[in-house]
Amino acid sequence: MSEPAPSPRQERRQRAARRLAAEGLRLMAARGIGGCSVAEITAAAGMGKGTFFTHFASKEAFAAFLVEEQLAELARRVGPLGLGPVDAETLLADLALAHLRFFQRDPQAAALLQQALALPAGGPVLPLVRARLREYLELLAAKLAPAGQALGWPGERAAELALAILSLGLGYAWLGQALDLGRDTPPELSERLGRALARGLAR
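Using the sequence just given, produce the structure of the chain by itself, in the form predicted alone.
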């Protein structure tokens, strides 16, 4: 049974949320979470502050939402990998490549995650960001564990393997943006980087 079509009011709310997310991601990635105000985000999205607060309780809640959205999109892209028959090295290479490509295509996502992890330890957002990142790493580790074990990586250390793969894509895009490198890396070279990591782990 299909879900009912959204009402015009629901569609307007969804469009407004998408505009806020796009402009908020752009501004926060460029200037930091603390470096832009709700007024600037809503002005860039072409709406009033009241609309913002119908969707989000605070700028901090909005930042946590953006992190959640980026990691959910990454999980959607990674999810189908390894569902069919594939050897361990190819799976590791494919996962590394998926992370490289995700952050290369959307360096704003890499910048946002870096900004979110640099927030003050006593604030409300950092614990949420850390928890969501840990959830994502657990998902990735579960996918990686059998392949890692087949290549001699201890199954109980699959989280470190997941961390290495996430860090590769995240760091590549974030440092690349700061140094004006890597944005135009050809897909075949990105694939070779992913395979190089997998081969290194296989030793």
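Please read all numbers here as calculations on a predicted model, not as lab measurements. Positions refer to the first chain, counted from 1. Rigid core (definition): largest C-alpha set, two forms, superposition within 1.5 Å. First, how it differs from the form predicted together with another copy of the chain.
Relative to the superposed rigid core, the position of the CA of Gln177 differs between the two forms by less than 2 Å. Comparing the forms between the two forms, the C-alpha position of Arg157 differs by less than 2 angstroms, with the core used for superposition. After superposition on the rigid core, the Cα of Arg134 moves by less than 2 Å between the two forms.
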Contents of the next structure:
Number of protein chains: 4
Amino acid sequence: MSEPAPSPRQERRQRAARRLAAEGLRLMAARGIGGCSVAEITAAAGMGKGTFFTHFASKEAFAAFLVEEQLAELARRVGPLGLGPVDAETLLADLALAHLRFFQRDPQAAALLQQALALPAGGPVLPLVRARLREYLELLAAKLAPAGQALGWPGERAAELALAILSLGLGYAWLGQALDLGRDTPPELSERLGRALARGLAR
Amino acid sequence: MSEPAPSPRQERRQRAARRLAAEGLRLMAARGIGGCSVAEITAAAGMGKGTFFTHFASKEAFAAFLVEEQLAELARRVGPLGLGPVDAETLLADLALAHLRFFQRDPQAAALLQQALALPAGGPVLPLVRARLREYLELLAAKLAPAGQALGWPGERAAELALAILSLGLGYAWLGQALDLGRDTPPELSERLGRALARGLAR
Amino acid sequence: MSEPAPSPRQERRQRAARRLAAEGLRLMAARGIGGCSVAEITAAAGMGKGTFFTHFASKEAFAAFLVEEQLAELARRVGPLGLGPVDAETLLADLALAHLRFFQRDPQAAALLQQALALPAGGPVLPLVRARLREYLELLAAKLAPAGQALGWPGERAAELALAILSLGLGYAWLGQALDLGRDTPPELSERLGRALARGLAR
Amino acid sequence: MSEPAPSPRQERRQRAARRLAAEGLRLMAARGIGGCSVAEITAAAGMGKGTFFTHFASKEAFAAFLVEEQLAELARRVGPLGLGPVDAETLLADLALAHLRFFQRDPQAAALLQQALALPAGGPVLPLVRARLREYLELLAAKLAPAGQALGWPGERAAELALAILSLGLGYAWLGQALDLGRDTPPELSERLGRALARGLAR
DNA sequence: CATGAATGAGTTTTCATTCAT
DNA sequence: TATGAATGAAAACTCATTCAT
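Alternate state requested, the form predicted together with another copy of the chain (shown: the form predicted alone):
Up next: the whole complex, starting with the chain shown before.
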């Protein structure tokens, strides 16, 4: 439908772009956005340095693209939750758990987000990352608001609830990564942790 | 008391070092560790660029020093908690709340920690920061372990509990900072959030 | 007449080359030879980047071609002058005036020549441009020599006379362009200027 | 008076700056502004690459500085002319001659100016160079205006007269340089050329 | 023949660190 | 001990040119 007929040239190019994204995510998550050079990324992706800039306008634009991709993936995972009729506590627990699991299964996403938010202020990426994260938080807050209110959490403060859920998941994953902890946390403990927040808010 | 007799020379030098630490913390928290130069820090502290290196071996060592300072401060705040006889749930809640409040009241600490953990792997600082954080987590875990066990959390997994408490506080603060959210969270909501985890774990 | 029978293919190609020359002249004159890229020129001419190199061996060769074209055009304008019997002063004045007018009416020619002569020494173009200009100057000097001698200017120094006439016209045009001056000089002043050199040499 | 006590450090630095200016002028005049790299200039001046940027904010700022220096030198040479009481024709002739000689004796100045004016539009230097040249031309025009009017040249068009005089001198020098002509022009011919414009304008 | 994706040499610029004064 | 001038390694980015399609 949308792609009429990807010529072999275009397909090869697409594959190169995907290789760039994969290797870039891997390297930036592992060594930091500022800790790996474009040359390293292209070398890992098996192409010339100059090719990078035919795909992305700048290194920062590349980082921003990766961040958007990860947030989109997170939204895709979280989106379906709470569509059916569930009680408030269960919804909160499911959302908290989903975030914990997402970042635990995709530690690169956690590392990249943390890297992107640590970018020097003044650059063009940080505002973009912030905007995307804010959008995501609003989405999450909208999902949480009714459940929160049902448990006595003020509706206009749903953003703080969303922030807490995201923080726990993201923070747990990257702190765990950085400290080499929590990688072997048994699933039932993760689950208990995820549910605890919801349960505690529900009295 | 322990300091024998700080000569005027030594005292002047101490003051300079304190100025460096204060301005460095401010700048690194605001603009990122890689986003501010040694020249900027020394200029803000009112001294020559070269003087910096008579106080600290390198820029990274300086960042590590600042991190240690902040972690020491955190330990100082958290240390007294739970010394008296309190029930398990209250201890957990107090600790979670203490972390939330510490990073909310001292956002520079949160920003610096997040910056330090985002430092390029391979450098000499990251391992050091990790080691200090691990030490801190062990301390916290030791404090938490009995309470956790009382609530059915396996004692040998206390580290994960500590990680969750630290993550919530640190993540909430730096994500909130980055997104300009949670700065005006009413104290009673913060408190509710802090207690929720403990309450939920306690069933 | 001399062209045997331009196949439609050949004709299309010719048109493309002419478009390249026109757009290249425009862009190089406006933004400098080093200030516009091959990609810009081909985009302006409505063709692919690669096509450029099927017409010209290199960007520099292209610039050299444009210069030759402009010098040929100048020679065409100046050539007919002095063929009839005119006195020495009038010939000098006519030639000076012709140069002033040529570059005033075709500022792109002036800009291109100035750009070409500013090309980094060491490249392959500068020698070529120099050679063409020298050829042109010799042609001009040959035309000037008898008139010069009639006014007491040594015949073997006719090149200097030609240099002065060319410099006044070219310099006036490109300095005027660069400074946005002389674009609205009334024709009678231009003419007076053009004649002045001749008149002054004639005592 | 102005320099209270140049410390040996500062003096050494000053000498380095002068070496940079000299070698930069030489290389940029010979090979073009874009034709020589900062690395080449600093190497020629016997210092490290980074030192360049402690003296000048950028390569372009350096080029602008050199241009200003040369124009200031030109103004210094031309300034004293016409202060005494001389007739209009003599003043014009003296000024024309002064420009011819200045650029003939200092061909690097001619080459640098021509290079600077050939800089890609859009950069920060070209506007600066244009502004300085315009200032210089206004100065020259003010000097010329009365004499011009005495010879029937409209006072409000003195700028065009200045442009012609500057063009002849600058154009003659850099075209001569580029074509390796006019380097051995006998002084009396130069002088005759310089006077011719004035004489011709005076009838 | 036309195309545009791929390439890498080459450039400017930053900045932690050294060291002579 | 304090200073700031000097340094060069490292990084992002541009663009003429090549070549497979």
